[in-house]
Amino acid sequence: MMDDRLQTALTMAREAGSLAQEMRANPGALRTQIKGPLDLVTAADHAVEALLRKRILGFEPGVAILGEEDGLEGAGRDVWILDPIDGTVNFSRGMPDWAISIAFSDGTEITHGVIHAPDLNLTAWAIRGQGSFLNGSRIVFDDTQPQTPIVALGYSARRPVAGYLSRIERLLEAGVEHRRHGAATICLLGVLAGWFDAFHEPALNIWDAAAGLLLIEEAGGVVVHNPLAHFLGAPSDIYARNRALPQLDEILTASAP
């Protein structure tokens, strides 16, 4: 059952998706800049985050907001967590693997989450304790073993590449395929949709993961990350999976030699 907070998040996620698509249709308006290693920012990222902040403050004046582009504004335990466009490189190149991520935390846990992937026509949402939904259908993981296990992997320049390569090697040795999409939201959405059985990325920021982790957890999956109080201020290694393959835990979370 949706509450006002979730309905607000869904409405503004769809509005933000339309804005991003409109801006991308005019490449001269994107004004792409390099933000860091393997990382870009566009005018659309800033415009979408500004729109989301405006809508949130109109719904809940004075609440704290943590966004990728403009950081933390406001104070208090309650905080909205925003990634205006996750997968900016994909977005800027015309690929469909990008999404808007909106989450809400009461300071103790993530309670609301929305991922909206406009080019894929996919929207997922969850409220803690009320299940996880994808395009209106409730998702509940079962124990069915996949014939061809697939894991989504992310890479972070904050960690040595050896760990990423070692993870791939262990997966291949175990007969498990891997994919890299360049957007954590899409990978987490993929676990929910059944495209992947698990997702791992080191040193991920909370705005990339907050909504998706709640989606996986509410579908009955397993999520591993640093405690929320730490995660709100610093990147965390992320691991999320469905119920079917607990044997992936050791493969994906083991340290590189």
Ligand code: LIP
The other form holds:
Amino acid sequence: MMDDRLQTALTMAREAGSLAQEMRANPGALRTQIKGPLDLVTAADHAVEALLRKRILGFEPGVAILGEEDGLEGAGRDVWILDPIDGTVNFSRGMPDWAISIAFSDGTEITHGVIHAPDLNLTAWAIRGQGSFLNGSRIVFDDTQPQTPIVALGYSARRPVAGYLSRIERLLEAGVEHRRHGAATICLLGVLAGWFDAFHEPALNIWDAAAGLLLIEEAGGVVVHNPLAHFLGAPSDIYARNRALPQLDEILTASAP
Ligand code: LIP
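Right, the form predicted on its own is done, so what does the form predicted in complex with the ligand look like?
Time for the whole complex; same chain goes first.
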């Protein structure tokens, strides 16, 4: 029997995906606003987060919820962590690389994670200790070394651009390809799907990463980030990889500005 919390997360992720797609189909409904450097918010981000909060509180009244747009509501050890639309810039321009991210933490670790990318027809989920699944198929990483490693990179306006550029320079010098998707969830989903071997982004918020990090761990990968108690309140550098890749570890975990 499927875990009730996972079932709730999957059902509301699909409902939220349809709502976001419907809103995008209505020109003018998005009312896109600039939140900060390279950071947008639309009416769909707010509507989807409101829907997810309503569904969660219907399932688990009074539980704490931390969301990108409306912050922390409630208190307690257990917390749901939501990014209603990750990759808002892509979404608002009609690109398919955006997703809904839903995670649950028991205060000690992330225990449940769902990423739903409606335009890509991809849905991934994991429960700690029970494996990772992509569109229903279990994903287990093997240790076959890629001929040409590919790293998904994120950029954060919270950090000097020099660090990002130096990572690209070092990757290219090492013969490693890189991509930038503008949506951390899609990068993490991409590691799970085998598009990428690793993902790195400095100063990422927990709502962008929580579900995806669990997906990678449960498929047998390795994730590096600040301890959860700290990450719940402040951005963390993120490094996630599918197998042992020593040449990448050195470049992507080296301290850079
Ligand atoms: C975005 C991330 C992206 C990061 C942006 C932003 P949003 O999330 O997924 O990878 O580089 O700074 O945080 O704002 O689209 O949900």
